[in-house]
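Next up is one chain by itself, shown in structure tokens, the form predicted alone.
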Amino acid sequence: MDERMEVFLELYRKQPSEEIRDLEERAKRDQVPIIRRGTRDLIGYLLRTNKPKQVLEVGTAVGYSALYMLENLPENSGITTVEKVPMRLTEAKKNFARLDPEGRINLREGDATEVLKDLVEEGKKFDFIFMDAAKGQYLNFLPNVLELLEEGGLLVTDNILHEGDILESRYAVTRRDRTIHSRMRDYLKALTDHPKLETICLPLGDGMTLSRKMED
């Protein structure tokens, strides 16, 4: 069923340039994990009609997202995204330099969670964030990413279902997975009560969430 849905929606999707779904199938080639097209679907729409002006990505990988997200943006809008892996760092500034020649990109090197407190100290603010990062550390990042967070800015957190893991008891997942199962719940439980936050949980992908700031 869900094979047949991808086919018949790849009729009707808004489809990314040529240089996106070469890098897509590089990257799918190589292994690399990158956004569903469902997500990436959503992700563009939200972009296309929210129009923000400084979005922040925790977790680059290659570049995917962040290049398909570019494609989406008003011309005035910039991108700024999170890698600490070294290969895929080394694949991140190929394709930047190839795909994003005005520098739209600012690619910040390290573990995100010191680079989130760099731009806390520097009085950054992000009025989109899209959360793809390292699963279990999504709580520790959370603090810090709602300070970037702009009141009426939007969150949106992907891979919240962990490949259908988070659905099953703690004692039903391997033994490894425990850590970030109860990570993810407690993550998603700090999303939903969180007084400044209303979030939405969505099946879509791999589950993603949006979470919109609200203001005072």
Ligand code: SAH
Second form
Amino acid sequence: MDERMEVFLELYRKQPSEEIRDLEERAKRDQVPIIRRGTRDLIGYLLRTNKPKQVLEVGTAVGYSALYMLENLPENSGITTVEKVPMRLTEAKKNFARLDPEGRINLREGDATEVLKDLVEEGKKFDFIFMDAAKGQYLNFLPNVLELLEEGGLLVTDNILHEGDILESRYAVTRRDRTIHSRMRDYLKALTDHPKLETICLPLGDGMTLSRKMED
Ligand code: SAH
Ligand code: MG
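Since the one above is the form predicted alone, can you give the form predicted in complex with the ligand too?
Full assembly next; the chain just shown is listed first.
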């Protein structure tokens, strides 16, 4: 975005706590891929206005977005978040121990493919789901994610534009990215065609979708 626009919008941005800003700085320094500010602000807004009871996040990294979401939820709401990389898990646990002493964030360790299946089997339901893990796997996660999402609930997906790479000619990107991009296109098609979902694609941050699961 135009730098002057950024500066202008910054004037009216609801600032997160000092702890969150500190985590943001550290994540950037350590090159941990965290949600961008615009994405973060929209998520915060959606949480403050929708007040979901149970939030599910796929892709914890070091817990930055989970802790930010916690700040924007009512006191009796909880978060379940899934991560599989040991180094990230170690960091996330440290951050949760320090900044979520009441243990309102439930960290589920393991591959989301398995964890989502387990959550379905446990009969868990969520009224807000934030999808922010390996982009190439979103489509595989979708059936279980939709099973876990309550009617009236919201599914938010991050990184649908892959830094704009998704628009590149298929000859200009690596084979791996080509696969990711075609899967992302399939995922977006699945979201926008789904009879029970009302979806909007936004260019905010790295591109995101909002999908409301409609009641019959
Ligand atoms: N939501 C975080 C950033 C997540 S980055 C934030 O904004 O603070 C994406 C994370 O998803 C990475 O840490 C990666 O290890 C994790 N991930 C990717 N694929 C996964 C999978 N299949 N199961 C669990 N975690 C996965
Ligand atoms: Mg992301």
